[in-house]
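Given next, in C-alpha coordinates, is a single chain: the form predicted on its own.
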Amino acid sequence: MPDAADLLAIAVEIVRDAGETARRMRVEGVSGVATKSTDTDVVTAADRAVERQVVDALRVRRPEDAVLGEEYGASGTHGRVRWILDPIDGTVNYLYDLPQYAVSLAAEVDGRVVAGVVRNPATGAEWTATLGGGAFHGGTRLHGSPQTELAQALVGTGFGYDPARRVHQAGVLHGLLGHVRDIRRFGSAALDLCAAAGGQLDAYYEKGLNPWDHAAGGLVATEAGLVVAGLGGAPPGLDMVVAAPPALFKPLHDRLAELDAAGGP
(Lines of atoms letter the chains of each structure in order from A and count residues from 1; the text may use other names and numbers.)
(Lines give C-alpha, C1' and ligand atoms only; values in the text may rest on other atoms or scores of the structure.)
(Ligands and ions follow the chains in the order given, each with its own letter.)
Protein backbone atom coordinates (compact mmCIF):
# COMPACT_ATOMS: atom_id res chain seq x y z
CA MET A 1 0.00 0.00 0.00
CA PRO A 2 1.36 3.48 -0.82
CA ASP A 3 2.52 5.26 2.32
CA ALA A 4 0.05 7.92 3.46
CA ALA A 5 2.80 10.17 4.82
CA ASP A 6 4.58 10.10 1.47
CA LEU A 7 1.37 10.94 -0.37
CA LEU A 8 0.70 13.80 2.06
CA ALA A 9 4.18 15.23 1.53
CA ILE A 10 3.57 15.29 -2.22
CA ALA A 11 0.15 16.87 -1.73
CA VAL A 12 1.46 19.61 0.57
CA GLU A 13 4.27 20.56 -1.80
CA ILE A 14 1.96 20.73 -4.80
CA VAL A 15 -0.84 22.57 -3.00
CA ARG A 16 1.51 25.24 -1.64
CA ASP A 17 2.72 26.01 -5.16
CA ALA A 18 -0.81 25.93 -6.56
CA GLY A 19 -2.10 28.12 -3.76
CA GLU A 20 0.50 30.73 -4.60
CA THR A 21 -0.74 30.69 -8.20
CA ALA A 22 -4.30 31.26 -7.00
CA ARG A 23 -3.21 34.08 -4.69
CA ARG A 24 -1.13 35.78 -7.38
CA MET A 25 -3.91 35.56 -9.96
CA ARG A 26 -6.32 37.10 -7.44
CA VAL A 27 -3.97 40.02 -6.85
CA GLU A 28 -3.66 40.52 -10.61
CA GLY A 29 -7.45 40.55 -10.96
CA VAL A 30 -10.02 37.84 -11.60
CA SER A 31 -10.48 36.99 -15.28
CA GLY A 32 -12.20 34.43 -17.44
CA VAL A 33 -15.32 34.35 -15.28
CA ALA A 34 -18.01 31.96 -16.55
CA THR A 35 -20.92 30.05 -15.05
CA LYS A 36 -21.62 26.34 -14.67
CA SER A 37 -24.77 24.79 -13.21
CA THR A 38 -26.60 28.11 -12.67
CA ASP A 39 -26.00 31.82 -13.19
CA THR A 40 -24.63 32.05 -9.64
CA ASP A 41 -22.28 29.05 -9.92
CA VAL A 42 -19.08 30.69 -11.13
CA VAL A 43 -15.74 29.45 -12.40
CA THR A 44 -12.69 31.60 -13.11
CA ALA A 45 -9.52 31.34 -15.14
CA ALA A 46 -7.72 30.74 -11.85
CA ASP A 47 -9.83 27.65 -11.09
CA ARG A 48 -8.77 26.17 -14.42
CA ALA A 49 -5.14 27.26 -14.16
CA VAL A 50 -4.72 25.88 -10.65
CA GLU A 51 -6.29 22.56 -11.61
CA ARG A 52 -4.02 22.21 -14.64
CA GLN A 53 -0.98 23.05 -12.49
CA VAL A 54 -1.85 20.44 -9.87
CA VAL A 55 -2.61 17.75 -12.43
CA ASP A 56 0.62 18.45 -14.31
CA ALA A 57 2.62 18.28 -11.08
CA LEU A 58 1.00 14.97 -10.14
CA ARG A 59 1.75 13.59 -13.59
CA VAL A 60 5.44 14.30 -12.97
CA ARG A 61 5.52 12.90 -9.44
CA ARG A 62 3.09 9.96 -9.81
CA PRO A 63 2.26 9.41 -13.49
CA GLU A 64 0.43 6.14 -12.84
CA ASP A 65 -2.24 7.72 -10.61
CA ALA A 66 -5.71 8.97 -11.50
CA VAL A 67 -7.03 12.44 -10.73
CA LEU A 68 -10.58 13.65 -10.16
CA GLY A 69 -10.81 17.43 -10.38
CA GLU A 70 -13.76 19.77 -10.17
CA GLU A 71 -13.15 21.59 -13.43
CA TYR A 72 -11.81 18.94 -15.82
CA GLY A 73 -13.21 15.76 -14.32
CA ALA A 74 -11.45 12.40 -14.23
CA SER A 75 -8.14 11.62 -15.88
CA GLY A 76 -5.42 9.03 -15.62
CA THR A 77 -5.37 5.27 -15.40
CA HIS A 78 -6.65 4.89 -11.83
CA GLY A 79 -4.45 2.24 -10.34
CA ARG A 80 -4.60 2.04 -6.55
CA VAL A 81 -4.26 5.80 -6.01
CA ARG A 82 -6.66 8.53 -7.03
CA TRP A 83 -6.19 12.21 -6.22
CA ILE A 84 -9.29 14.31 -5.52
CA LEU A 85 -8.84 18.02 -6.19
CA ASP A 86 -10.79 21.21 -5.69
CA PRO A 87 -8.56 23.91 -7.22
CA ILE A 88 -10.45 26.77 -5.55
CA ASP A 89 -13.11 25.84 -3.05
CA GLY A 90 -15.06 29.03 -2.40
CA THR A 91 -14.88 30.55 -5.87
CA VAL A 92 -17.55 33.16 -5.12
CA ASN A 93 -15.46 34.34 -2.16
CA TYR A 94 -12.45 34.40 -4.47
CA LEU A 95 -14.39 36.44 -7.03
CA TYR A 96 -15.34 39.00 -4.37
CA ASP A 97 -11.86 39.05 -2.80
CA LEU A 98 -13.11 37.57 0.45
CA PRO A 99 -10.18 35.71 2.09
CA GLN A 100 -12.09 32.47 2.62
CA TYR A 101 -11.15 30.09 -0.18
CA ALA A 102 -8.95 27.02 -0.37
CA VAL A 103 -7.01 24.61 -2.51
CA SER A 104 -8.00 21.12 -1.40
CA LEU A 105 -6.22 17.89 -2.39
CA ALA A 106 -6.77 14.38 -1.07
CA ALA A 107 -5.16 11.04 -1.90
CA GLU A 108 -7.44 8.03 -2.05
CA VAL A 109 -6.04 4.49 -2.00
CA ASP A 110 -8.31 1.62 -3.01
CA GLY A 111 -11.31 3.90 -2.58
CA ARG A 112 -10.41 5.22 0.87
CA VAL A 113 -9.01 8.70 1.54
CA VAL A 114 -5.69 8.32 3.36
CA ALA A 115 -4.13 11.79 3.11
CA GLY A 116 -5.37 15.31 2.62
CA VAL A 117 -4.34 18.94 2.71
CA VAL A 118 -6.47 22.08 2.71
CA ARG A 119 -4.72 25.43 2.28
CA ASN A 120 -6.12 28.95 2.34
CA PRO A 121 -3.80 30.91 0.03
CA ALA A 122 -5.17 34.26 1.25
CA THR A 123 -4.00 33.67 4.82
CA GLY A 124 -1.42 30.89 4.51
CA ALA A 125 -3.40 28.68 6.90
CA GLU A 126 -2.98 24.98 6.20
CA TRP A 127 -4.58 21.81 7.55
CA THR A 128 -3.28 18.29 7.00
CA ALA A 129 -4.28 14.76 7.93
CA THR A 130 -3.36 11.16 7.31
CA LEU A 131 -5.57 8.17 8.00
CA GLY A 132 -4.80 7.04 11.55
CA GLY A 133 -2.15 9.74 11.93
CA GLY A 134 -4.23 12.62 13.22
CA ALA A 135 -5.12 16.06 11.91
CA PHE A 136 -2.93 19.14 12.27
CA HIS A 137 -3.02 22.90 11.78
CA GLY A 138 0.22 24.86 12.08
CA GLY A 139 1.89 21.99 13.91
CA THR A 140 -0.94 21.71 16.44
CA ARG A 141 -2.93 18.49 16.62
CA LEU A 142 -6.68 19.05 16.30
CA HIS A 143 -9.32 17.53 18.55
CA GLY A 144 -12.57 19.24 17.56
CA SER A 145 -14.92 21.09 19.87
CA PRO A 146 -15.55 20.03 23.48
CA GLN A 147 -19.15 21.26 23.21
CA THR A 148 -21.72 18.63 24.20
CA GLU A 149 -25.01 20.57 24.03
CA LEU A 150 -26.62 21.18 20.64
CA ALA A 151 -28.37 24.25 22.01
CA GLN A 152 -24.93 25.79 22.62
CA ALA A 153 -23.40 24.71 19.32
CA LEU A 154 -22.18 27.12 16.64
CA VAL A 155 -23.01 25.28 13.41
CA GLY A 156 -21.63 25.92 9.94
CA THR A 157 -23.48 25.19 6.73
CA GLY A 158 -23.67 26.12 3.06
CA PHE A 159 -26.27 26.47 0.33
CA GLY A 160 -26.61 25.11 -3.18
CA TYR A 161 -26.76 27.16 -6.36
CA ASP A 162 -30.15 25.97 -7.59
CA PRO A 163 -32.92 28.33 -6.36
CA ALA A 164 -35.32 25.46 -5.57
CA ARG A 165 -32.67 23.75 -3.46
CA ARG A 166 -32.00 26.99 -1.61
CA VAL A 167 -35.67 27.31 -0.73
CA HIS A 168 -35.61 23.80 0.78
CA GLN A 169 -32.37 24.55 2.62
CA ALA A 170 -33.88 27.75 4.00
CA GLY A 171 -36.71 25.69 5.47
CA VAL A 172 -34.19 23.35 7.12
CA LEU A 173 -32.31 26.33 8.50
CA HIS A 174 -35.54 27.80 9.85
CA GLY A 175 -36.25 24.56 11.68
CA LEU A 176 -32.73 24.24 13.06
CA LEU A 177 -31.95 27.79 14.11
CA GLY A 178 -33.98 27.66 17.31
CA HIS A 179 -32.14 24.52 18.44
CA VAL A 180 -28.53 25.77 18.19
CA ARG A 181 -26.44 28.71 19.43
CA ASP A 182 -26.18 30.21 15.95
CA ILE A 183 -25.37 29.49 12.30
CA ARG A 184 -22.38 30.51 10.21
CA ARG A 185 -22.08 30.41 6.43
CA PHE A 186 -18.53 31.13 5.24
CA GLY A 187 -18.68 29.81 1.69
CA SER A 188 -16.06 27.05 1.57
CA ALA A 189 -16.95 23.51 2.58
CA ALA A 190 -13.29 22.50 2.86
CA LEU A 191 -12.53 25.34 5.26
CA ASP A 192 -15.76 24.73 7.19
CA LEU A 193 -14.74 21.12 7.80
CA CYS A 194 -11.32 22.27 8.96
CA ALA A 195 -12.94 24.86 11.24
CA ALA A 196 -15.04 22.11 12.79
CA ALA A 197 -11.89 20.03 13.23
CA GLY A 198 -10.23 22.91 15.07
CA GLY A 199 -13.25 23.85 17.16
CA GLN A 200 -13.88 27.23 15.50
CA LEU A 201 -17.21 25.66 14.60
CA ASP A 202 -18.83 23.12 16.89
CA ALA A 203 -20.38 21.23 13.97
CA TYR A 204 -21.11 21.49 10.26
CA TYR A 205 -23.64 20.14 7.77
CA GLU A 206 -24.38 20.64 4.09
CA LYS A 207 -26.31 19.04 1.26
CA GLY A 208 -24.93 18.84 -2.27
CA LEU A 209 -21.20 18.34 -1.68
CA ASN A 210 -19.18 16.58 -4.34
CA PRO A 211 -16.15 14.42 -3.51
CA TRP A 212 -13.72 17.27 -4.16
CA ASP A 213 -15.62 19.47 -1.70
CA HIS A 214 -15.16 17.19 1.30
CA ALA A 215 -12.46 14.56 0.60
CA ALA A 216 -9.53 16.36 2.23
CA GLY A 217 -11.51 18.40 4.75
CA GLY A 218 -13.54 15.37 5.72
CA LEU A 219 -10.38 13.45 6.56
CA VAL A 220 -9.11 16.38 8.62
CA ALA A 221 -12.38 16.41 10.56
CA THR A 222 -12.43 12.63 11.01
CA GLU A 223 -8.85 12.53 12.23
CA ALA A 224 -9.69 15.32 14.69
CA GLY A 225 -12.18 12.94 16.27
CA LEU A 226 -15.38 14.10 14.59
CA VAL A 227 -18.01 11.81 13.15
CA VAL A 228 -18.35 12.57 9.43
CA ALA A 229 -21.30 10.88 7.78
CA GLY A 230 -24.58 11.29 5.95
CA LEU A 231 -28.03 10.73 7.42
CA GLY A 232 -29.50 7.37 8.35
CA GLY A 233 -26.20 5.52 8.23
CA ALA A 234 -25.31 6.74 4.74
CA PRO A 235 -21.74 7.74 3.96
CA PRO A 236 -21.01 11.44 3.47
CA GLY A 237 -21.95 12.51 -0.03
CA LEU A 238 -24.26 14.51 -2.25
CA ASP A 239 -27.33 13.96 -0.07
CA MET A 240 -25.70 15.16 3.13
CA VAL A 241 -22.43 15.65 4.97
CA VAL A 242 -22.59 16.08 8.74
CA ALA A 243 -19.41 16.62 10.76
CA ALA A 244 -19.65 16.86 14.52
CA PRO A 245 -18.03 15.57 17.71
CA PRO A 246 -19.67 12.34 18.92
CA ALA A 247 -21.68 14.13 21.62
CA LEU A 248 -23.21 16.51 19.07
CA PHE A 249 -23.52 14.20 16.09
CA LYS A 250 -26.65 12.30 17.12
CA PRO A 251 -28.75 15.29 18.23
CA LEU A 252 -27.75 17.27 15.14
CA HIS A 253 -28.27 14.25 12.89
CA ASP A 254 -31.69 13.55 14.36
CA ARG A 255 -32.84 17.14 14.01
CA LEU A 256 -31.64 17.29 10.40
CA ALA A 257 -33.41 14.00 9.67
CA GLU A 258 -36.67 15.38 11.15
CA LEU A 259 -36.31 18.40 8.86
CA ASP A 260 -35.67 16.22 5.78
CA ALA A 261 -32.37 17.99 5.26
CA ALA A 262 -31.20 15.36 2.78
CA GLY A 263 -34.41 15.65 0.78
CA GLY A 264 -35.75 18.25 -1.60
CA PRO A 265 -34.28 19.17 -4.97
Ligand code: IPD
Contents of the next structure:
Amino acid sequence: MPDAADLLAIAVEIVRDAGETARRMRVEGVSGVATKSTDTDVVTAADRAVERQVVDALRVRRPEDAVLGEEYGASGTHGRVRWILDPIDGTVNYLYDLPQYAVSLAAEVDGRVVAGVVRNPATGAEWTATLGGGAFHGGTRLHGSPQTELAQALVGTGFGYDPARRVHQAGVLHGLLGHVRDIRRFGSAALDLCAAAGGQLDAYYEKGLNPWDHAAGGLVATEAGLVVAGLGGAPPGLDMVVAAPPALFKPLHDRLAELDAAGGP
Ligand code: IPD
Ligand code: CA
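Structure of the form predicted together with ligand IPD, given the form predicted on its own:
Expanding to the full complex; the earlier chain stays at the top.
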Protein backbone atom coordinates (compact mmCIF):
# COMPACT_ATOMS: atom_id res chain seq x y z
CA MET A 1 0.00 0.00 0.00
CA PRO A 2 1.59 3.32 -1.05
CA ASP A 3 2.20 5.44 2.02
CA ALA A 4 -0.12 8.46 2.35
CA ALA A 5 2.60 10.61 3.92
CA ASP A 6 4.96 9.85 1.01
CA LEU A 7 2.25 10.73 -1.52
CA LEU A 8 1.50 13.96 0.37
CA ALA A 9 5.18 14.95 0.40
CA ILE A 10 5.31 14.52 -3.40
CA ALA A 11 2.05 16.44 -3.82
CA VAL A 12 3.21 19.36 -1.68
CA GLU A 13 6.50 19.71 -3.53
CA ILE A 14 4.83 19.61 -6.94
CA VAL A 15 1.99 21.98 -5.96
CA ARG A 16 4.41 24.56 -4.56
CA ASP A 17 6.32 24.68 -7.86
CA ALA A 18 3.14 24.70 -9.96
CA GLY A 19 1.54 27.35 -7.75
CA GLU A 20 4.54 29.56 -8.40
CA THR A 21 3.89 29.20 -12.14
CA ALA A 22 0.27 30.31 -11.63
CA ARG A 23 1.35 33.27 -9.49
CA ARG A 24 4.02 34.37 -11.97
CA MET A 25 1.70 34.08 -14.95
CA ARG A 26 -0.91 36.17 -13.08
CA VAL A 27 1.69 38.90 -12.45
CA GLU A 28 2.69 38.81 -16.12
CA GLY A 29 -0.97 39.20 -17.17
CA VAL A 30 -3.62 36.62 -17.94
CA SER A 31 -3.48 35.24 -21.47
CA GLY A 32 -5.04 32.54 -23.62
CA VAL A 33 -8.52 33.05 -22.19
CA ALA A 34 -11.15 30.75 -23.69
CA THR A 35 -14.56 29.52 -22.58
CA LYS A 36 -15.63 25.96 -21.80
CA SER A 37 -19.11 24.75 -20.77
CA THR A 38 -20.76 28.20 -20.94
CA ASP A 39 -19.73 31.78 -21.78
CA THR A 40 -18.83 32.40 -18.12
CA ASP A 41 -16.80 29.19 -17.62
CA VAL A 42 -13.26 30.29 -18.47
CA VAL A 43 -9.90 28.63 -18.88
CA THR A 44 -6.61 30.50 -19.20
CA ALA A 45 -3.13 29.66 -20.42
CA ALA A 46 -2.16 29.36 -16.75
CA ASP A 47 -4.75 26.62 -16.05
CA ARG A 48 -3.23 24.63 -18.91
CA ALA A 49 0.40 25.37 -18.02
CA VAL A 50 -0.09 24.43 -14.37
CA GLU A 51 -1.84 21.19 -15.29
CA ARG A 52 0.93 20.25 -17.74
CA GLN A 53 3.60 21.05 -15.14
CA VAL A 54 1.93 18.91 -12.46
CA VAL A 55 1.27 15.99 -14.82
CA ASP A 56 4.87 16.09 -16.13
CA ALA A 57 6.25 16.18 -12.58
CA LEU A 58 4.04 13.25 -11.56
CA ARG A 59 5.19 11.28 -14.63
CA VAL A 60 8.78 11.67 -13.43
CA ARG A 61 8.10 10.90 -9.76
CA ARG A 62 5.28 8.34 -10.12
CA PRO A 63 5.30 7.03 -13.72
CA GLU A 64 2.96 4.14 -12.94
CA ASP A 65 0.11 6.30 -11.59
CA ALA A 66 -3.02 7.63 -13.32
CA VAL A 67 -3.96 11.31 -13.30
CA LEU A 68 -7.33 13.05 -13.65
CA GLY A 69 -7.04 16.78 -14.32
CA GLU A 70 -9.70 19.41 -14.95
CA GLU A 71 -8.28 20.66 -18.25
CA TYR A 72 -6.80 17.58 -19.95
CA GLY A 73 -8.87 14.80 -18.40
CA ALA A 74 -7.58 11.32 -17.60
CA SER A 75 -4.13 10.03 -18.48
CA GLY A 76 -1.77 7.28 -17.45
CA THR A 77 -2.29 3.64 -16.67
CA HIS A 78 -4.68 3.00 -13.86
CA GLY A 79 -2.73 1.26 -11.13
CA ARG A 80 -3.61 1.60 -7.48
CA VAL A 81 -2.85 5.33 -7.31
CA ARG A 82 -4.75 8.05 -9.13
CA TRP A 83 -4.00 11.75 -8.73
CA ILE A 84 -6.85 14.26 -8.98
CA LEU A 85 -5.85 17.79 -9.97
CA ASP A 86 -7.53 21.16 -10.22
CA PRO A 87 -4.72 23.32 -11.67
CA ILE A 88 -6.51 26.55 -10.77
CA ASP A 89 -9.66 26.33 -8.68
CA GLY A 90 -11.23 29.76 -8.71
CA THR A 91 -10.36 30.61 -12.30
CA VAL A 92 -12.79 33.55 -12.37
CA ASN A 93 -11.03 35.04 -9.32
CA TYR A 94 -7.71 34.43 -11.10
CA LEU A 95 -9.01 36.27 -14.17
CA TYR A 96 -10.03 39.27 -12.06
CA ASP A 97 -6.82 39.22 -9.96
CA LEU A 98 -8.75 38.39 -6.79
CA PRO A 99 -6.33 36.54 -4.49
CA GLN A 100 -8.65 33.60 -3.85
CA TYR A 101 -7.63 30.74 -6.12
CA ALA A 102 -5.85 27.47 -5.49
CA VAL A 103 -3.93 24.56 -6.90
CA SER A 104 -5.56 21.41 -5.56
CA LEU A 105 -3.98 17.95 -5.76
CA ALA A 106 -5.21 14.74 -4.15
CA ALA A 107 -3.93 11.16 -4.26
CA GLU A 108 -6.39 8.28 -4.29
CA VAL A 109 -5.36 4.72 -3.50
CA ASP A 110 -7.81 2.04 -4.68
CA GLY A 111 -10.44 4.75 -5.21
CA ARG A 112 -10.11 6.36 -1.78
CA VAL A 113 -8.51 9.79 -1.26
CA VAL A 114 -5.60 9.33 1.16
CA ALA A 115 -3.63 12.58 0.75
CA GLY A 116 -4.41 16.10 -0.38
CA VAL A 117 -2.92 19.55 -0.61
CA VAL A 118 -4.63 22.84 -1.44
CA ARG A 119 -2.40 25.88 -1.93
CA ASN A 120 -3.34 29.49 -2.57
CA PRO A 121 -0.35 30.80 -4.56
CA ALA A 122 -1.48 34.43 -4.14
CA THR A 123 -1.15 34.29 -0.34
CA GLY A 124 1.13 31.28 0.16
CA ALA A 125 -1.49 29.65 2.41
CA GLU A 126 -1.45 25.87 2.25
CA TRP A 127 -3.66 23.12 3.68
CA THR A 128 -2.72 19.44 3.84
CA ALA A 129 -4.29 16.22 5.03
CA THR A 130 -3.69 12.49 5.05
CA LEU A 131 -6.33 9.87 5.71
CA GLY A 132 -6.34 9.23 9.45
CA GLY A 133 -3.47 11.67 9.96
CA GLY A 134 -5.37 14.92 10.48
CA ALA A 135 -5.63 18.19 8.58
CA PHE A 136 -3.12 21.01 8.89
CA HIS A 137 -2.68 24.63 7.95
CA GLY A 138 0.68 26.29 8.61
CA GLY A 139 1.67 23.59 11.11
CA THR A 140 -1.58 23.89 13.07
CA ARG A 141 -4.00 20.98 13.28
CA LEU A 142 -7.52 21.91 12.19
CA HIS A 143 -10.72 21.02 14.03
CA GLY A 144 -13.52 22.88 12.21
CA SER A 145 -15.96 25.28 13.79
CA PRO A 146 -17.40 24.77 17.28
CA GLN A 147 -20.70 26.32 16.15
CA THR A 148 -23.75 24.16 16.93
CA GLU A 149 -26.66 26.41 15.83
CA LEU A 150 -27.57 26.57 12.16
CA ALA A 151 -29.16 29.97 12.79
CA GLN A 152 -25.72 31.25 13.87
CA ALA A 153 -23.76 29.56 11.10
CA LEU A 154 -21.78 31.34 8.40
CA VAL A 155 -22.25 29.08 5.40
CA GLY A 156 -20.14 29.04 2.25
CA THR A 157 -21.47 27.97 -1.10
CA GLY A 158 -20.89 28.39 -4.81
CA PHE A 159 -22.76 28.38 -8.10
CA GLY A 160 -22.28 26.44 -11.31
CA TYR A 161 -21.73 27.99 -14.73
CA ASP A 162 -25.01 26.82 -16.29
CA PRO A 163 -27.69 29.54 -16.03
CA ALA A 164 -30.50 27.00 -15.46
CA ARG A 165 -28.55 25.42 -12.60
CA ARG A 166 -27.93 28.87 -11.11
CA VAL A 167 -31.65 29.62 -11.08
CA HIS A 168 -32.21 26.45 -9.06
CA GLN A 169 -29.28 27.30 -6.77
CA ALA A 170 -30.72 30.79 -6.22
CA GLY A 171 -34.00 29.19 -5.12
CA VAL A 172 -32.14 27.06 -2.58
CA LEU A 173 -30.28 30.10 -1.32
CA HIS A 174 -33.56 31.99 -0.98
CA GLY A 175 -34.88 29.21 1.26
CA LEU A 176 -31.72 28.97 3.33
CA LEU A 177 -30.73 32.59 3.92
CA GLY A 178 -33.39 33.21 6.58
CA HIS A 179 -32.14 30.21 8.57
CA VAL A 180 -28.41 30.97 8.83
CA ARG A 181 -26.19 33.85 10.06
CA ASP A 182 -25.13 34.66 6.52
CA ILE A 183 -23.79 33.25 3.27
CA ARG A 184 -20.34 33.62 1.67
CA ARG A 185 -19.43 32.98 -1.97
CA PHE A 186 -15.65 33.21 -2.23
CA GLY A 187 -15.24 31.51 -5.61
CA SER A 188 -13.04 28.47 -4.99
CA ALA A 189 -14.62 25.27 -3.74
CA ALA A 190 -11.25 23.87 -2.66
CA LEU A 191 -10.52 26.94 -0.52
CA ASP A 192 -14.11 26.96 0.82
CA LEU A 193 -13.64 23.39 2.08
CA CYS A 194 -10.34 24.39 3.71
CA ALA A 195 -12.02 27.45 5.28
CA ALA A 196 -14.68 25.16 6.76
CA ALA A 197 -11.90 22.87 8.03
CA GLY A 198 -10.31 25.82 9.81
CA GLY A 199 -13.58 27.27 11.17
CA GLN A 200 -13.46 30.39 8.98
CA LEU A 201 -16.74 29.11 7.61
CA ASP A 202 -19.04 27.13 9.90
CA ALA A 203 -20.19 24.96 7.00
CA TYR A 204 -20.22 24.71 3.22
CA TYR A 205 -22.43 23.17 0.55
CA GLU A 206 -22.52 23.18 -3.22
CA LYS A 207 -24.18 21.31 -6.06
CA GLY A 208 -22.30 20.48 -9.25
CA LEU A 209 -18.74 19.99 -7.98
CA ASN A 210 -16.41 17.78 -9.97
CA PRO A 211 -13.91 15.43 -8.29
CA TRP A 212 -11.04 17.90 -8.82
CA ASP A 213 -12.96 20.63 -6.99
CA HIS A 214 -13.45 18.65 -3.78
CA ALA A 215 -11.00 15.70 -3.66
CA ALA A 216 -8.21 17.41 -1.70
CA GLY A 217 -10.35 19.99 0.15
CA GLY A 218 -12.85 17.28 1.08
CA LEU A 219 -10.11 15.26 2.76
CA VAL A 220 -8.88 18.39 4.58
CA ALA A 221 -12.44 18.98 5.87
CA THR A 222 -13.00 15.33 6.81
CA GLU A 223 -9.70 15.14 8.65
CA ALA A 224 -10.62 18.33 10.53
CA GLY A 225 -13.58 16.38 11.91
CA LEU A 226 -16.30 17.60 9.54
CA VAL A 227 -18.89 15.35 7.98
CA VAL A 228 -18.47 15.56 4.20
CA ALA A 229 -21.32 13.91 2.32
CA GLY A 230 -24.14 14.30 -0.16
CA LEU A 231 -27.83 14.27 0.72
CA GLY A 232 -29.76 11.22 1.94
CA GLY A 233 -26.66 9.17 2.70
CA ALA A 234 -25.10 9.69 -0.74
CA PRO A 235 -21.33 10.16 -0.99
CA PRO A 236 -20.12 13.68 -1.78
CA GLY A 237 -20.33 14.20 -5.55
CA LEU A 238 -21.83 16.01 -8.48
CA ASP A 239 -25.33 16.19 -6.92
CA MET A 240 -24.19 17.71 -3.64
CA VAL A 241 -21.25 18.23 -1.31
CA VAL A 242 -22.09 19.28 2.24
CA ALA A 243 -19.23 19.82 4.70
CA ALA A 244 -20.19 20.64 8.26
CA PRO A 245 -19.18 19.84 11.82
CA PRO A 246 -21.26 16.92 13.19
CA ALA A 247 -23.61 19.22 15.18
CA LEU A 248 -24.42 21.33 12.11
CA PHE A 249 -24.53 18.60 9.52
CA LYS A 250 -28.05 17.29 10.22
CA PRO A 251 -29.86 20.64 10.43
CA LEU A 252 -28.08 21.91 7.31
CA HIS A 253 -28.59 18.61 5.48
CA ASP A 254 -32.30 18.50 6.36
CA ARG A 255 -32.88 22.10 5.27
CA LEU A 256 -31.05 21.47 1.97
CA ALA A 257 -33.01 18.27 1.41
CA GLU A 258 -36.29 20.15 2.00
CA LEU A 259 -35.18 22.69 -0.59
CA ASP A 260 -34.29 19.94 -3.08
CA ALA A 261 -30.76 21.33 -3.23
CA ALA A 262 -29.42 18.21 -4.98
CA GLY A 263 -32.21 18.35 -7.57
CA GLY A 264 -32.77 20.61 -10.52
CA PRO A 265 -30.54 20.81 -13.58
C1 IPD B 1 -15.25 26.56 -9.64
C2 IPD B 1 -15.01 27.11 -8.26
C3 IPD B 1 -16.26 27.78 -7.73
C4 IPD B 1 -17.43 26.83 -7.70
C5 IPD B 1 -17.65 26.22 -9.08
C6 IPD B 1 -16.36 25.55 -9.58
P7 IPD B 1 -13.17 26.56 -11.31
O8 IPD B 1 -14.10 25.90 -10.13
O9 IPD B 1 -14.62 26.10 -7.38
O10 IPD B 1 -16.11 28.24 -6.41
O11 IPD B 1 -18.57 27.51 -7.29
O12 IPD B 1 -18.66 25.23 -8.93
O13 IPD B 1 -16.60 25.04 -10.88
O14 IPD B 1 -14.01 26.61 -12.54
O15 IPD B 1 -12.75 27.89 -10.86
O16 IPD B 1 -12.03 25.58 -11.41
CA1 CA C 1 -12.39 23.90 -10.00
